[in-house]
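The form predicted alone is given below as one chain in structure tokens.
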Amino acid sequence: MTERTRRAGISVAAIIPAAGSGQRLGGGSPKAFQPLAGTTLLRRSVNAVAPYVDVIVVAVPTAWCEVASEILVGTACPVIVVVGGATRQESVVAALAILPPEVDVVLVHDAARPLVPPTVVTAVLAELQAGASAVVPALPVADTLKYVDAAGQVVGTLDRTALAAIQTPQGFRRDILERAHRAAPAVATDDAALVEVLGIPVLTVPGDPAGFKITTPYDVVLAEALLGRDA
């Protein structure tokens, strides 16, 4: 158990679903195993949360389990590698199934968000330790958002002041996350959406622009520029 969680009297785990193919990124290997300034996305994302948790479970494609284990040697906390599923939800469920029984709180973090700052991770954990059931990092939406029909014509404009862009890590009480996945009615783009269906409040904390999701080759260029700036 980390010093942080020992003082709070809870045990914290992180789940990193990394079984996606990442077709938009290209490169011939799953997205999580793509290089970013000499280190894989997976290793960077694991490193981002490892100092703040007691154990990490990484869900990867079947053929990549051995590679993942090799990549993650020397991580700041114990890491368990499991076979992920065809969807994000299946990967999270597979990881939840093998968490140690003493784990009370779970962070779910995208392998494609390798640059999330420590301040975001600690903000999520602080709210969970204060009693929140579910916590997500959020950023204000800067762009104007419009409804567009199938013909490409604008049919309406959204009020962006009521919207937020959600990042990871998303944090949950373990029992609530497990309950949300058991009751999942359909595929969701994040775990918080499943918790929302249960009617459980989801709290937001400030996100950070550096926690953006790497999806395209342009995102890799941006991430490497940021890493070069901080080197």
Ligand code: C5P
Contents of the next structure:
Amino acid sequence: MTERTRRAGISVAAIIPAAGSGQRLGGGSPKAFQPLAGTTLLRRSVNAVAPYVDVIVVAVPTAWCEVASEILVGTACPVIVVVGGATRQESVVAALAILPPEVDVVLVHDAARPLVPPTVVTAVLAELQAGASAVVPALPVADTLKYVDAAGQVVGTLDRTALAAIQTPQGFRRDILERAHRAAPAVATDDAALVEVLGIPVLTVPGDPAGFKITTPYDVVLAEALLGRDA
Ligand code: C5P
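Starting from the form predicted alone, produce the coordinates for the form predicted in complex with ligand C5P.
Following is the full complex, with the preceding chain placed first.
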């Protein structure tokens, strides 16, 4: 138990989906296993949540379990490595299946978001500890978003003021996250979407631009520049 969770009397786990191939990023290994200024995305993302949780479950591609265990030696809390699935959702389900029984609250954090600052992690946890069932970090949308058809023709514009870009870690009461994944009607790109389908309110806390998802080589350049600035 960390000091934080012991005080609140709840047991917190983190699930790190890290089983994506990272095709848009390229490189010879899955995205989570690629280095960012010398340290893998996986290690950085695990380190970002480790001080605030009691156990971490990492979902990785089949052939990468041993490498993941080696990369994560010395993590500040116990780590369990499982084989992920064909989609992010399947990877989260695989991790949920082996959560220790005492876990009350779960943070799901993408391995692809290695620079999330502590303030975002603690803000999500604080709302869960205050009684929220589901909490996500949100940022205002800077660009104007439009519907575009297959021919490249604009067919509509969304109201930007009513939109938010959603990051991770997303935090949930364990029973609600399990129920949401059991009921999942379709493939979703985040866990909160499945909770929304159940009609359960999802609260937002302020996200942080540093919590962006590493997707393309441009994102790696940006992340390494940010790490260099902080060094
Ligand atoms: O592909 P994308 O970057 O949106 O994936 C978000 C996160 O989900 C990444 O950390 C990725 O490793 C993970 N993922 C997974 N299993 C998959 C696909 C993605 O754990 N099959």
